[in-house]
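The form predicted alone is given below as one chain in structure tokens.
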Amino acid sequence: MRTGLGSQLAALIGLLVLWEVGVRVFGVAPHNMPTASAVFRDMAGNMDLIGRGVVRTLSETIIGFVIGATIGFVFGSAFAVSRTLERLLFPLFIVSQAIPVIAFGALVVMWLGNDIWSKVAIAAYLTAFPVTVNTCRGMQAVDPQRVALLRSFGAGPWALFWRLRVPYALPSIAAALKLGISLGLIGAIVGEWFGDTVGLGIMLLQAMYNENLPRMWALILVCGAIGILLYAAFEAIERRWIWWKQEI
């Protein structure tokens, strides 16, 4: 059952006042932990500063979104009409996403250098795997009686696959989507502790470094509130465009 935006706001306001009085009822050292209202005065003080962290990480984010959700696709396609690419390539798939992204990271911008595009990179990779795999097994999940009836009408290879295929793909492809710009987002500020000079993942190790607990939280909620509102948009795109897939 969904909750409306109401309570769901209500329940955010019930938490930080729990925090608030939480952390000055218990006596917790401002080291330790910040106050909600100490944490919003860090925010509100330096909103410039967040502000053009927020747009440099978010252009990295949807970059690496767009580009590791279209090698996936075309991957997973690919995967899901030929067995044989399917064994030959899937399992190097499979051992990418065992190499630790830190790892990973580093060759990136050593290979790319440390500007907006090995950021990017590491975003598309992070994105790429689950679109890839839920791509190939949705359209492999297709009814063979479907295939075989749009065959008797003459459907040649190309009307299968944009015709069937991916229509009965889309409702996997858009949960690996959600997943995808999530784990986006993750690449991207990952990618800035790597050495940047703007980005809110610089800036979360800035304030780490100089034990600044008040702005290390208001990144922290920043960050937060971005990945929520990115994974709220792709589900209201899912609810007003995917809307046959509880008929699948």
Contents of the next structure:
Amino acid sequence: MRTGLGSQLAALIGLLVLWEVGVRVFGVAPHNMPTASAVFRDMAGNMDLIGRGVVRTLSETIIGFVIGATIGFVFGSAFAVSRTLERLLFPLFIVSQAIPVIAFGALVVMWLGNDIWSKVAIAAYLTAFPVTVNTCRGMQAVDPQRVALLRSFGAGPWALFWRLRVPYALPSIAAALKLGISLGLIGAIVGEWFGDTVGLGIMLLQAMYNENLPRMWALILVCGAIGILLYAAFEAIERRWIWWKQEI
Amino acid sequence: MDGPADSAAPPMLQLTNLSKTFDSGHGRLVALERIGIEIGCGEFVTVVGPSGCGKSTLFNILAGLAEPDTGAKILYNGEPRMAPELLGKVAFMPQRDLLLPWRRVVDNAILPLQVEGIPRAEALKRAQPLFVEFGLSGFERHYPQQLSGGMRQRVALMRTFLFERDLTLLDEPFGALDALTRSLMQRWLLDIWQRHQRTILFITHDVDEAIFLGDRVLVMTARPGRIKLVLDVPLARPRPPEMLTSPEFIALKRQVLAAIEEESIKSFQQVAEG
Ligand SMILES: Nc1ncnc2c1ncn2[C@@H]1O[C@H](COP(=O)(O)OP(=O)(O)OP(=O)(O)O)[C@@H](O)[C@H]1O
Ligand SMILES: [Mg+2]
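Requested next: the structure of the form predicted together with its partner chain (the form predicted alone having been shown above).
What follows is the entire complex, opening with the chain shown before.
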């Protein structure tokens, strides 16, 4: 674990050094690729501006993720329990996913206003789909013999759901949550492109218009760091709490 | 010791005319045909029969998980019961241990109590004294994946025993164990049974096991499953392992084997015919 982290850190530093040296040695023009040091200088000089963007985008991502995951869990469970509901609504879910969010991002902003909630909605929308699918599939895969055993103990639908279906589906739900948090971050960043004043997404657009390459790279690095940290957090939770396999 | 089969007491379980037909895509399959049995309070009854003769099907019906054909009568403690009414009334241990991998040994054992609505602390208190008896002390906090086959089976048995019901159904509980572990478990089960005074119906493929454990042995016919032979086992208890080679034991075994042999041949022919 420690050595893994150490070598990863070393690789990262090596990469940054390579970047710095490469840009200098080959004389790449600054408007094509800034040096790593220029990027970090920009980052250091604009800490509170970037910090505000991080807080905003992270809030959108997390609130959207929580809402989307909840919606996904509720619908996924409902589909798993009721065949009719699944036949009725599941195709709708799939069709809705075939339309790229970008296509109706503008609409969401018009409906929900140009503040945090339109971005939260887009993040939630992206998170909900994988969570719905995996919750449903995970619960449907439950072993019928174990269902029979619990029923022989006198378990009703409620006890079956919480004591068997939910824990049985957790590994597949956890996989969806990891995907969902990454999609939520994308949703939040892209959501800001439809117009806002704070957030990493809108800062990226501003950097593009101003051809401020160091800023752009600073933001890319920050976005990447957030994505990796969020994913790693879920990975850690999964390892610690949801280690069992579905096929038993 | 009071005799288990007190003739004055009403039977704990009485089945009359119990049949079960499965309607599948390609025709009807009669799994059980006109089964009639009576089981006394505190009795240990073993069931043997060729594979596929409907033993597990019978248990599923008694546990309330499947409906028998119309016309069947099930009297449980003297009261007529429809199949679903038996859910939660019978302690049922299926052929596989079916432990839940996310629950520790203790939590697997108390699962039926929690389903009943008993708080965890209270359930743990009831389970505590059984760990030594079931050879699981020190393993309370292990997960099922960390146990051997024999131990997993004991956890499943403990779960079944903690679910205190008038009737206990055990479907081949030792089927997957090696001969040595199996004979240890048999003696251990008799011990537990005598101490806890339960009524047990026990499925097995092993004729020695059926006679060694049972007050009575039921032999079933090949499909459709009927009761072919009901054999009383008048061997004294406690039964020492040497009993397996005694002449009385051998004589009983000969009778059971003869009945099974006939049925196994029939069941083999059924399979050959398709
Ligand atoms: N749900 C079902 N639908 C259709 N047929 C079934 C079903 N359950 C069992 N059967 C059939 O009923 C017959 C009896 O099955 P059962 O599992 O009760 O046999 P068994 O005596 O327990 O066999 P074994 O000793 O191998 O466990 C078999 O032929 C089986 O294929
Ligand atoms: Mg069986």
